[in-house]
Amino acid sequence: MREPTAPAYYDRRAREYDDWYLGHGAWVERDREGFDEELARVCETLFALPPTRSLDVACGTGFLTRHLRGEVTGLDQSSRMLEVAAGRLPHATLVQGDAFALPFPDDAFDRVVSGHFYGHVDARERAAFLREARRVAPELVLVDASREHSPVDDEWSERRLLDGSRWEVYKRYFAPDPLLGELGGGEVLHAGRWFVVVRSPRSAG
């Protein structure tokens, strides 16, 4: 089923997504050599931003955004990956809604980071994302997959959850130059096999 975005993948998803980051499951029998050691890098370079009023979009199961300092809120559309997160973010406000239509007023936060969202978005849902975090935050930063490790820039590939459902699921991977293209400017935080992580103003937006 060829719906990326849709709430039924990530519900479904939900109990089993951490297993993407830890190895477990589905991803035991991966070569992943040094994931590990970078996945903690790319925790430390969240942890390591200035402490402030943060809203992590499509937040999923807070794995990434526990490691966000100051006010932190997260956002995400499927109320089952926001059940998980809600056991890992103890001192977080949770909110269920559209990444593409944010439901906050102009500069609620200081920043808006997302991990691994961008990169699973069409060109006109990019656009109606990056237009949004600009207009509640001055600061953008990105989490998503390395160019490094892939074979290809972009794919649709099939994902087969533990309770026996496929889905066709939509996926960029960046260079980090290539995607502060896409943002207008910023800085390089992180760049690595398996993950890239880039800071914007909405000056450069």
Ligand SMILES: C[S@@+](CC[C@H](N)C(=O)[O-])C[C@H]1O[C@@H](n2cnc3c(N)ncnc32)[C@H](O)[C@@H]1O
The other form holds:
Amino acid sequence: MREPTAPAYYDRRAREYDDWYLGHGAWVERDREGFDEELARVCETLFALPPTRSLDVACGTGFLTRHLRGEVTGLDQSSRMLEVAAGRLPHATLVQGDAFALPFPDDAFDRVVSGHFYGHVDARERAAFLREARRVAPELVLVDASREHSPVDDEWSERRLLDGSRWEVYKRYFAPDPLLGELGGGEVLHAGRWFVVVRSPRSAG
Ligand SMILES: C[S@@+](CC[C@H](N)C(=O)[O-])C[C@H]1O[C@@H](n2cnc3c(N)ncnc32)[C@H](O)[C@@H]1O
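I have the form predicted alone already, so could you send the form predicted together with the named molecule?
Whole complex next, starting from this chain.
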């Protein structure tokens, strides 16, 4: 089923989502040379951000969120993802909501962080997400998949869950500078084979 950002897919994937990060389950057989080391660097990069009021949009299981310091809020549309995140983030505020209509006033945060969400949405949704992210915080940090390990810029890739269901997921792969170009400018915090992390001030967008 083609339903890249629909709650059904992520609700059903929630309990097995971290297998991707941990190399468990369906990911055991994949070639992931250097993945673990790079993931550790990405986590360190997030930890190194100055502690402040952060909103992690589409926080999922909170795997990356837990490395943010300061006053942390995680938002996701999936209640199942948030259940997993709640076990991991006892001190964070977790909110079920829509990334394209954030339930917060202007400038409610100092920073929006978002991991592996921007790369799943189409051009119209991207604009809506950026508008909302820019509205609620003066800084945006994106973590996403690197173009370096992918032969294509984007694709619809099939995902099979442990319950046997099959889904088609839209996914983009980013080189850091074109990504910053889309955001209007900023700086590269991490550029690797698996991940890119960029920071973009509101003034850039
Ligand atoms: C690929 S996961 C990324 C999770 C996490 N940020 C990470 O990097 O591991 C995408 C997440 O986006 C959430 N999501 C999809 N559409 C959403 C929307 N419109 N509003 C809020 N969350 C959404 C899904 O529920 C899922 O948790």
